[in-house]
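Heads up, the chain below is alone and in the form predicted alone; it's given as structure tokens.
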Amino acid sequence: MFNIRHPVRTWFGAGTVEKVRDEAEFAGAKKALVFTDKGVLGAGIAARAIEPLKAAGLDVTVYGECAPEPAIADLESAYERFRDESFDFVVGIGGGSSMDLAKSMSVLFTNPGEPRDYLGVELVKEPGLHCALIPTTSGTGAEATPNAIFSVPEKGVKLAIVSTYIVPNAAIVDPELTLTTPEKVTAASGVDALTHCLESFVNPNSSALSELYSVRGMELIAGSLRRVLEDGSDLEARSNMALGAYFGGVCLTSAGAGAIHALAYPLGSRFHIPHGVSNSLMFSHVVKVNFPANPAKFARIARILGEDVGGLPDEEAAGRSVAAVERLCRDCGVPTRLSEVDVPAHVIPELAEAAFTTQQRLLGFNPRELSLEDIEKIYRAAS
């Protein structure tokens, strides 16, 4: 038995950002609230979604203060600012942060209580406002997922609003919007997308349906990430990355992530490390621990990532997946050691405790059961 969730409608392809007008008209919307960040707004990218809405006669309010790696206080601040207004359409355009704020706000308008009341799994009881999400990076897959991630500083962790009701009505994936994404962001977000596909593929919840997205997502990303870093104007490679990231979001809705994400979240919360970088720090080290738990799947991963494993038994081929991940991360220039981002070794026990005590939902999806001691060893291997 398995399930999968998708946005009600997905638009994909160059120029599809203008389809936000179709979504507004389909919903009969009159008043839109757009979430974005200063960079996307300043670069004129947000205007490509805002102008079609205005042309359709909508009253558009723009919240351009979405912070990277948002804390729950950022959602609370936005909610206090807009809770008494009457919107009928919510749009998020930007990276995962803007999209997470947008889809969270869509349900806060229609459900009682405060933002913190919904940190958890399926706590939202009523559908939200019509919501369209438009990614400007190829990474989080937030345009397709039922998750919105926020750091909770007093607990030193990241927690999520997880609800079927925050899967958006529309995902509008326009690879043209990613053409000007900076190289470092392209690299980190691309690695993030790859972890989504890989973790969903190897965890116990994977299914015949989710694996269609997991495998194809890995193929698209592995075949395009280096290309797009060599030439950011390569629209074909950008399109492959955008589709691979979207597939990563879809397979997460069915299967979930695992220990890479579980160990990355305390790093992001405590040290404000971007999410994609937090994942790159843990990526190969978790794969090294996990591959013996499912040799056949990790052998397939090694092949997808370009390793020559012809004729090798699965157990040996699976081990090549570690080197393949290390090589990809090195080629992309993303950090793979805690020392590279100034995380001191003396905090490792605290990080391990935070991961073990607050991320059991994700750890339960890992192909191998990890104890507190196992988690601490992984952090130390990455130090």
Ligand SMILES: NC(=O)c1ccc[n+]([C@@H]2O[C@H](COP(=O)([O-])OP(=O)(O)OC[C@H]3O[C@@H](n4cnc5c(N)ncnc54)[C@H](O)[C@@H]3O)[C@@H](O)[C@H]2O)c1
The other form holds:
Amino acid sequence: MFNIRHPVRTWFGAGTVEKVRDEAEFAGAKKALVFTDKGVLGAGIAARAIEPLKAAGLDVTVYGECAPEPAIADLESAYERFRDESFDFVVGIGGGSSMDLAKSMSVLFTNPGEPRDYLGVELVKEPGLHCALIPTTSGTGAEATPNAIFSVPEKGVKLAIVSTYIVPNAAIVDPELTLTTPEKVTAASGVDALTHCLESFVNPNSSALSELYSVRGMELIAGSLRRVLEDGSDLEARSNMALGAYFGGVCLTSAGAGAIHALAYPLGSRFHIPHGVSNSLMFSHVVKVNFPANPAKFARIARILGEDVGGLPDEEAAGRSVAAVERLCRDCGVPTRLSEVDVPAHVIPELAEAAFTTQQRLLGFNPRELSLEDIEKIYRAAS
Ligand SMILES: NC(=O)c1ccc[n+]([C@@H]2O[C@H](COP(=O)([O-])OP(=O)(O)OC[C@H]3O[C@@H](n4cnc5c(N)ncnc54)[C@H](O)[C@@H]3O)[C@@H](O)[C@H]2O)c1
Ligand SMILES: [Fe+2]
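Switching from the form predicted alone: structure of the form predicted in complex with the ligand?
Time for the whole complex; same chain goes first.
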């Protein structure tokens, strides 16, 4: 038994950003609210969505202050600012941070209560405003998922609004928009995309359908992440990454993540480490613990990541996935040890407690059941 959710319409390819206009016309929209951030505005990328909307005669309001790795307070302040205005189209153009704000706002306009009321699973009762999400990083896959992630500092964790109503009406994936993505963001968000494909592949909820996306996503990312870091203007490699990241979002939507994300969230929230970097810190250490639980799948992962596993039995080949992951993160210049990002060892029990108590939604789907002690051991291995 499985289910999958998709954006109603997905546009993919160089130049498709202009399709935001078709989407507005399709929705009969007159008044658009565009969420983006300073980096994306500064790179001239946001204009590529805003101009076609203006040219089509829409009244466009731009909120350009989306915070990186938003806290729930950032959503609350955007909500306070716009709650009394009326719009009929919401656009998010940016990385996961801007898209998560946009998709959450699209349902806050049509549902009562406060943003915090919707942290949790399927708490949103009414569909939102017509929403188009346009990624400018190849990472989160937020343009495809029913999730929006916010840190909740008083709890020391990141929590999610999970709702079928925030899967957008349109995902507009235009790899040209990622040509200006800064190198560090390209690397970290690329690792994030790979973790989505990998965690959903080994998730007990995976299915024939989600595996299509997981496997192809891993192939695309493994074949292009190093390339795109060598030459950021390589549009073919950028396209592969954008598609791989979108596939990562789709398979996440069907099968879900696991312990890499569960253990990364407390790091992101407590130390403001970018999401892709906190995933990289946990990546090989969680794979090391998980691979014996599913040797056939981890052997396949090792092969996809380019390990020469020849005629090795799955049990042995699977172990090679640990080194493959570690090497890829290293080659991309993304840290894989807590000490590299100044996370002190004395906070480990606190991190483990936060992961164990607040991330059961993800830990429940890890290929291996992890106790509080197991989690603490993983953080120590990564220190
Ligand atoms: N909703 C989901 O399903 C989902 C999944 C994974 C992660 N997330 C969340 O997404 C957030 C991270 O998103 P992200 O990794 O995409 O990074 P981001 O949105 O935080 O962006 C990182 C930085 O890159 C800059 N940038 C992005 N694209 C650019 C471009 N084309 N040109 C110039 N600058 C550009 C931005 O201005 C920003 O400063 C986290 O909060 C994470 O928790 C959400
Ligand atoms: Fe992620």
